[in-house]
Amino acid sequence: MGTEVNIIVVGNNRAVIRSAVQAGFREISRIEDIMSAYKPNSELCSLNKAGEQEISRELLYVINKARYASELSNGAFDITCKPLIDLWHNARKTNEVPDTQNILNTLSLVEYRNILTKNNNVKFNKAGMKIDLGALAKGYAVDMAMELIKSYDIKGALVDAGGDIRAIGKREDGKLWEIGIKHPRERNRIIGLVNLENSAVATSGDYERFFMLNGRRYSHIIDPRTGYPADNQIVSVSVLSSNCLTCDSLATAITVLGEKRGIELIEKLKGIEALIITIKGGNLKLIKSSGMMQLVLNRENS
């Protein structure tokens, strides 16, 4: 999945712990084989090539979750933006910004409503459409790995796939899992802490995956409404929820929506909180949803 995965399991039996960890990694690998947009033999790649086929219930489940996130965000989240992702990926390689007409032509392929489903059959309503589950698959893989790990006789566990984190139970010392939220501009600095207990957090930001063109910083997150990388002063979004799939998709959606509409969306959703970090004139600003104010400890001066 293009990232590092860490699994921690707490328990009394070393053999059980080892089995739980191995099961978690196997599950993440299994999900990658289904949902990777870059492994040629994955089920998703097969669908992208064919444009129509019968798919597994798991892949259909995640596609439907993606469409729900698209509806929630009024199109700020859209898994059909893979042609745009590919266009900007090529721009990164050639060190040249795509021309306006090329972006407009590619943008015509982006529309989540053109994903047609009937039973387990999925069809793209326009030739050239492709989907990318990069903003959901990691979260779903973390959730599925944790569901397997939970079935073992353990006391606690944490699964972390590149900042998509879900935890159950407690740490070995009996305390809650304490997760650091990275400072988006200072690599080795933590700007906040959040405690997890049977919950998840995912962070989306422009500090891990970005590229520079002509002295300008471009986010890896594409705005499916404009065809350009998201550009609204947001540098980091952390979402807290009961599962990682929800956190993953909403963190991306909010990055595109912007701070005002992003917080408005979160405040409408039960059991979900967010921390948005923006930058203007070199100064960071932290915007927290109402419930996140009690959950996050600031460390700006640490």
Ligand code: ADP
Second form
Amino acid sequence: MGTEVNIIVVGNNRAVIRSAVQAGFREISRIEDIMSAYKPNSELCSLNKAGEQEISRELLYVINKARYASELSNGAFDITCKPLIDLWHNARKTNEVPDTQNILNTLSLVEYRNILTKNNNVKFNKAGMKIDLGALAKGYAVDMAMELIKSYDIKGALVDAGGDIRAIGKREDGKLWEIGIKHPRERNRIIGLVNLENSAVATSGDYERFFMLNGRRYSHIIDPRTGYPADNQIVSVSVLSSNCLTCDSLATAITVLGEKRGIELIEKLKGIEALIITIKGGNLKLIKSSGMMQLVLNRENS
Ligand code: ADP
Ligand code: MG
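Show the form predicted in complex with the named molecule, please, the one above being the form predicted alone.
Next comes the full complex, this chain leading.
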């Protein structure tokens, strides 16, 4: 999944702990084999090639979750933006911004409503369409790994796939899991802490993955409404909810929507909270959703 995965399991029996951790890692690779857009033999790649295919129940589940995120965000979240991701990826190699016509042509392939599903058959309504699940597959993998780990006789666990985190039970010292939210501009500094109690958090930050083109910094998240990388002063979005797939997809959606519409969306959703950090003229601004009780800010940042 292009990221480092860490699993922590707390329990009384070493052998049980070891088996739980191994099961978690195996589950994550299993999902990667289905949903990776880069592994040429993944089920997703084969669907992208064929344009129509019977797919597994799991792949269908994630595609349906993606559709829901698209509907919630009015299309800001859209897994069909793969052709645009590829276009910008090539632009990096040539170090030239794609021309407007090329962007517009590619944009015409991007539309989540053009993924047609009937039972377990999926069909792209336009030739050349392609799906990328990079914005939510990690969250799904974390959830699934945790489901397996939970079935062992353990006291607590934490799964972290590059900032997509889910925790259950307690830490070794009996306290709740505490997650630091990184300061988006200063290494080794955290801006605040959240406690997880059988819940999840995912953070999308512009400092983790971005690319330079002609001396300008571009986000790896694409705005499917314009065809250009998202550009709205957001430097980091953390979303909290009961499951990691929801957190992952909404963090990406908010990065596209921007601060105002992003917070509006979160306020409409029950049991989901967010911390958005923007930068304007060099100044960071923190925006919390109204129910964000779990967040303790570093005093200097509050
Ligand atoms: P990260 O945790 O690495 O920041 P994200 O969850 O933010 O990852 O997802 C970013 C990935 O999602 C991109 O690398 C790309 O594959 C895909 N993507 C980019 N833009 C969108 C979008 N508007 N909707 C859905 N997926 C997107
Ligand atoms: Mg995401």
